[in-house]
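Read the single chain below, which is given as structure tokens and is the form predicted on its own.
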Amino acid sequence: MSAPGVDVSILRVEGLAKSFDLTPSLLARLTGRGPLKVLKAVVDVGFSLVEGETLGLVGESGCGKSTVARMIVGLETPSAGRVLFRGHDLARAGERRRQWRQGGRIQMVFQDPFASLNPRWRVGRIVAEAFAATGQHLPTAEAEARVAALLEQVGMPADAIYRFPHEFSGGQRQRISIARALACEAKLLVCDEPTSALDVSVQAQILNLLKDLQTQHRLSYLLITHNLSVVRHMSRAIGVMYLGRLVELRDTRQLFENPQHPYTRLLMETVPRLHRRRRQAEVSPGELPDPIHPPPGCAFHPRCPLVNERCRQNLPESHAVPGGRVACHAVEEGRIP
């Protein structure tokens, strides 16, 4: 699915999967132990993120949306599928470390900021690590100069450069993560579950501190998490996952007002509310099934109120709605209550 009102995009994703294998030794195959296992953990999954904007990936835990993060920055290779930044196929030999030399910069923030900061440096040498990553070899003064001026940006004190990560507190942390990533000049930053870790009150100023430099630099953000509050917060468009696949992919004002998938509408049942109108067909919770093994058809009919033999045997297209794209049979049919 491509988001809604695409034309120009700094990131697309295109029949983007990844497949995992398994599969026991082959002396425990040979032994009767283990039968071939192939765990699909994204399935054709396609997405465009306009520059200077936010998209979010939402999904329960297991659904696939961090392999999809991974597999963009580089850190998984994909089975299938194209990762295309301005128009280049990341997967190409030599494009990716092409499109860094030429500016065109990916970076991670990653949930934990304490197991992504090198705990036996100081945290001018952190940052100031991203200087000569993007071949900028500057003078100790002039970079201890910059390190300061970027911790400054996101809120961090000027001493901060002669100590160590152990000594901020979460929240902290993450504000050198994002130091980092503005060090190395990123005009993507793939944020996954960045604030998850960190308290209620930390997660807005995280929050806030990321929509105000995207403003001042015209970063574009993927955003990865399971808070639908923080996605509201902060994105255009929202894409919902379930085991694997993009099931709804919606501008953000119009999937909160209209959810079509029932899965979407399981989720937003777990948002607080004051005063909640009580929808007529109730999604049972449940639970995941086996992504080793999953359903055939849609993967979601086990948990489903409006399943039909149709849903139970084909799997679902994408197909166009007010504000985006959904892929169900029940909103092809005009069954959704």
Ligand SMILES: Nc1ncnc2c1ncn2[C@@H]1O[C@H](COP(=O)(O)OP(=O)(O)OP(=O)(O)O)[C@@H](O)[C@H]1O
Second form
Amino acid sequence: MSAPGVDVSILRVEGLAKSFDLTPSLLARLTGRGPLKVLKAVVDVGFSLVEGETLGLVGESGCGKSTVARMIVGLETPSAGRVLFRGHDLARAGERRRQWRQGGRIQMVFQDPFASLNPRWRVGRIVAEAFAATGQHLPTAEAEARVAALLEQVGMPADAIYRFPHEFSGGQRQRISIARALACEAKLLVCDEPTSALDVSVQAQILNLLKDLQTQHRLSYLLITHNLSVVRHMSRAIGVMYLGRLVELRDTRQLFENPQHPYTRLLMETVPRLHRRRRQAEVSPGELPDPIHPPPGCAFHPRCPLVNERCRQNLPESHAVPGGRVACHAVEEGRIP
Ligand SMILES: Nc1ncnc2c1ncn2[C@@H]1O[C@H](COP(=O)(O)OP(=O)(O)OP(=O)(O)O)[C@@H](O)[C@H]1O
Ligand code: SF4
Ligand SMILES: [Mg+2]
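What I would like now is the form predicted together with this ligand, since the data block earlier showed the form predicted on its own; can you produce it?
Once more the chain from above appears, this time first in line as the rest of the complex follows.
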């Protein structure tokens, strides 16, 4: 427990939102007249991540997970809300640069490491370049020694330094991108489906590597995946997103023992062994609605077995439940079976 008023979070996201203007006509877009097409990819998302811990983010394809990640690392500008890194608002001029200088760095680990590794550079250079990119100007011998140590730490063979990314498997390439993040002295890794492209056995190796590195370097992870077993294994807390919103945010154990939001329960059905109890056709799987025209009220209502008139009209506010919070009228009204 921390003292009252002391924020121990390394990352805090408040009211984060991102809309994409997809209006086909430039004139309509500029004047705001005519049929506008706006996709609200992320709406009012808030959470915090305690240093040294992992927060998982789950939800179906298109629910906004990567957009949240991209706003945190600065690849996308939020339409609203704040991203606070160690209490500093990263959107403020110079703040992101200052954080980099101080070594409080955020790095992203992507699903496809190949796309983010320069194919023409040898692995040694790829990792060493991270020193320069983050303002660490090391003498050559020291840089070489550190690159070798980092590659060893992530389980790469010693001769990897002299080889090219294409000479390695997907899992090894992911190890290289993790070594590069460590070379940046990253404190927070935003991992977007880091193992989804890998074979199951290799997935486990990479996840275990991430866990070991977390302990050794007190790293914090925001781990995005659609695989509930992976986040359960890795995370202290889990956020469940639906159509751009965070519908449930809970301590991992409590989420799995007693999921509250009907959508979370639907997701849990994909982990059959754990939730056989709930396998009666409680929730109709249904289709994800069109994000440009989301249903009114609770966006999950067309798929929800507990829907009532209030759900069709009013957006549920997030409220406290054991181990976190949830946004659902039925939970608030005690209608959850
Ligand atoms: N640059 C963009 N321009 C327009 N729409 C976008 C853009 N990026 C994302 N979107 C849309 O925003 C929504 C959220 O996308 P996002 O990639 O964040 O989802 P996701 O949860 O990461 O999905 P997945 O599991 O498939 O990776 C989707 O409807 C997507 O089509
Ligand atoms: S608010 Fe209503 S429709 Fe939405 S998840 Fe809860 S019960 Fe279902
Ligand atoms: Mg994504």
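Residue numbers count along the first chain shown, from 1. Definition used throughout: the rigid core is the maximal C-alpha set that superposes within 1.5 Å between two forms. What you are looking at is a predicted structure, and each value in this text was computed from that prediction instead of being measured.
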| item | value |
| --- | --- |
| Large Cα move at Pro139 between these two forms, threshold 2 Å, rigid core | yes |
